[in-house]
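To begin, one chain is listed below as structure tokens, in the form predicted on its own.
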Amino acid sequence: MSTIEKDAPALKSKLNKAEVKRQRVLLIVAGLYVVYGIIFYYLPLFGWIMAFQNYKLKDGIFGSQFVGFKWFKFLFDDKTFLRDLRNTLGMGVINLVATTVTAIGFAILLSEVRNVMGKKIVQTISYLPHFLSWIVVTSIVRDAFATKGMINELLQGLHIIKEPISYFMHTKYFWPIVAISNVWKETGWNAIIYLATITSIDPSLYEAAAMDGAGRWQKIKHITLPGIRSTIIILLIMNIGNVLNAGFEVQYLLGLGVLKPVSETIDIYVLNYGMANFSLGTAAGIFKTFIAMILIFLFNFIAKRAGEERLF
């Protein structure tokens, strides 16, 4: 065995120590985030024990009676929870499809704008609603869809309807209104990552397509969409896990009175019943987490089998 081979482990160890010393600031910062994650994301999971207990505040986690899956059975025997689960899934899927399609479409259209200044202005205006509170957004939506609001005046002006519609008096309009609210608020912000991906596509591909006589639609169809396909799939896998996070504020603020049967979500259910029964609220939260994990693993597996990009 040569001298170099004998000294290799020591040299490797020395290099590692040197690298750790050189990157000590980065490692310290990373370590702080790890500690933060453990304290605020993993240690609270100990509270999941409450879902399997008749939790009493005065008895605490260690003194409360263990009841197994009692509260999970209660959830699936509760018609109110099943109704709220239906509402959550319905609005979650509609929001996911609507926000994804509009964000992709907006990003593609914006990438086709040749005026740099106009493009920046439109992009800035489009993602400003993301920073608005849902209280402000719901106020705007309520005014827009009011009997004498902008939507009714526009539809009457275009002779699409003869009489104004009371949108908040009919349950069939509520889910589309929620979807429209999410689209208006989040489209510009969600389009940022698609715009970044589009700008990374090799310009020579567009030049070659133009030389072959391809128009804008052909370039979008055969270059832009395939170029951002992996990004679309990754974001879909990530967002599919949030399908049960259909929202709380917009449903709680707009879904009053006759709209409650179609507006209440699992989060509102937890607010109404979980504040008085911590075990029930914890069980509902665990159910949401479990479904999110199943959806992410399922769609990641489907993407893997299809040969597409995936999370893991």
Given for the second form:
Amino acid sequence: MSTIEKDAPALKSKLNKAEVKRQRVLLIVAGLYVVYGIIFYYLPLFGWIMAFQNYKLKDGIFGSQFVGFKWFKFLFDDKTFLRDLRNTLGMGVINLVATTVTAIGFAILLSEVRNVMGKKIVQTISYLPHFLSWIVVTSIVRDAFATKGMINELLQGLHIIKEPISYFMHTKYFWPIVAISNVWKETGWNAIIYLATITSIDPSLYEAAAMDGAGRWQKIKHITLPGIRSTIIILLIMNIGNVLNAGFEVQYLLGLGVLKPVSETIDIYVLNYGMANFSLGTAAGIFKTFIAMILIFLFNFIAKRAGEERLF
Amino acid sequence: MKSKKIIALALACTLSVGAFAGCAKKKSESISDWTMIAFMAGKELNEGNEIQEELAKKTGVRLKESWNTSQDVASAVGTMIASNDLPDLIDGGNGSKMLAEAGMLVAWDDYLAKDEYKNLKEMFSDKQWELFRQADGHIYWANVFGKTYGEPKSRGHNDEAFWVQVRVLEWAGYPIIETLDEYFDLLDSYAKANPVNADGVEVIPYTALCEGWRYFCVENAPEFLDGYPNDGSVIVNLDDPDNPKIEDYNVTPTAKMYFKKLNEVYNAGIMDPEFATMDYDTYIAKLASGAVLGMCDQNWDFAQINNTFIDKGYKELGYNYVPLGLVAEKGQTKNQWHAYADVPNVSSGIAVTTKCNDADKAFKFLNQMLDQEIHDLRFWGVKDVDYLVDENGLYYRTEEMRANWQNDAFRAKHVCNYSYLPQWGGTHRDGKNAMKPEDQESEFFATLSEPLKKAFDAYGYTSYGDFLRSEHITQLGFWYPMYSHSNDMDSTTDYGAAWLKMGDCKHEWLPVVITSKDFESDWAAYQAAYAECKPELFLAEMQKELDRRAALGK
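Could the form predicted in complex with its partner chain be shown next, to go alongside the form predicted on its own?
Up next: the whole complex, starting with the chain shown before.
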């Protein structure tokens, strides 16, 4: 936001002894994080060597035989891996879009509620599912979508379908089910940050708009949405990097047998094929990181070109 | 001042008493509290379980068993290795080889050579022990199941079969069921006549579990239907006895016939519509509700429902299952559903980990488990409390004792089998009794429910094995079972990768062909997808291993 840009030159003040002394507490705290980052994020990268070896637990990193790009070749020759890559990207993007849109929509709706009590209650209830573990959520989903489950009964009751559908027998329903589960679980939680941003919008803007005769819809369109735009972009960029973490639990728990072609993600692939074969698992992990970085840079670049807020 | 002194004195007394108590406690603490994990369903014992305490006194080890039912054993073991978080003893299942390769298991070799551990040595012949030897030249585990001491006494059938609730047979007048057609006709006609159970539960004529590694329930029947024993991943064709040949049961005409039949019954509404999407817990819940008339499964995979049947009184309603040994063609005599020979599964078993601080004691403990006295305590219980001895020296139980041993709550506080530690079936060292009560003739018949007893009488059978009408083959090929080799495979080899792919392909396609509206074209598509997994690489490796084992056995 503009305030950051105005402050920016001030940060560039000379780095002299007095300045260091003045900021020593900050520097120490920051230093701790740098050390933490090095230990937990950068040192483990050493293990990437395994991807280029026939890694054996017994021989360790130093004793295992080097095989070059064998495992990467294995991955790209493997239809299963390419299929799982597609699934991961597909579900990742659908989840990202679905959860973002619903969270923004929900936050706006909630911010329009005038009854404080009602607003608080709805907000609390709506973010509770976030704290449920996937194993619980998947049992609920499994029950709800069962042949004799809630959804089928509802649709039959409304005469939309005649025969119950077995949702878990057809590949076409799987991605939507995963998206719905994600939306159900995360909407309330994700909305919190948007709600907070909406609250910080200067109320005088709304008052001025009201003076000019703007209605609710116009206020949302011209004040609320532009007001949270930069938050949306930043969160999108950050979440883009997570697209490849489209999920493990929900797909693993719901995606049995027939659904494998659409449910298996890279993480599940790594579990199935990489558990006794650490080299292959590492290679898949490296590849995933690589894609995630490309996505972040790409989206950041787009945001930059569009003159929007960006990460770096 | 005085009061302060008194308080100080009192405190000092308390402290020293505490210290002495500490000492006293320490003395009896020569009992090691160890942990053990098995990748199977099991019941945890109560703290202070009576027989467990007795065993602890006798052996100096109190073993806390945990049961891990994760559907993917190799990954659970992988996680344990990665976090270096191991129990003292482990049955690593499919992950056993990984544990050994990671150097996490203690080798048995030195112990087997010593006389002190002769009970362990006695478990297998020298040749059989050779099969347990890993690539690095050591033996790391011993499988504890399927071993007979002396004369065979087994009356159970712990393995795979097409099962049917005994009430169905009774209803049909105890027919002999030989083929899939007869089997499904029986289930269907019973379900049509009795669509709802006494408690209002709708019956499910047939179901098949497809989840994770347990998908053998749907997958490997063709091997048995053709009359082969459970080599698991392949068939060993013995048409030329000197040149055993590996064959793939996934592509045989019988496989097609079997899946076509499943497709037919699925479309006729005889098969559970949820079969492909249920997980193991759902499956067990369905069986335990008494709703399922028939399924194909290994007995150990669902035996846990028996206690529910007792609790709910389903036992008397004839919900218990009996096995049927179906064959591909009527009149086929080739049938090895029931194995009359001992079959060591060399791919897994009980192992001591490097985490255990006293390996000598651990092996001594395992050895003691096979002492007759300890073995009796584990499986028969305490004399005069859990069993009585008649004038001929035969063990027996009273009704009350039997009821106790079938009661979960009682078992948790009193009974301690250590069911994944070394054990024997067959005849007691006294030459009269059975090693385990369920094999003792008097106990076996006394614990059968009324409907089961009637079925045994009607057919004139004296063991569950009889129901399967299998050939009495007491000596299987030395290579048997071949699945102990495929269980060890992983993606580091091309044949291992092919094996994993074949499994994935079957997981994906079998439900598709079973639920298909156009079986022929889906079957062709499945076979094409299967061929793409390069099963020939896998089969060639299995042939190599078969030849190796066959040579070892000569």
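Numbering follows the first chain given and starts at 1. Just so it is clear, the structure is predicted and the values come from calculations on it, not from any experiment. Rigid core: the largest C-alpha set superposing within 1.5 Å between the two forms.
- Treating the chain as two rigid parts that move between these two forms, residue 183 and residue 32 fall in separate parts.
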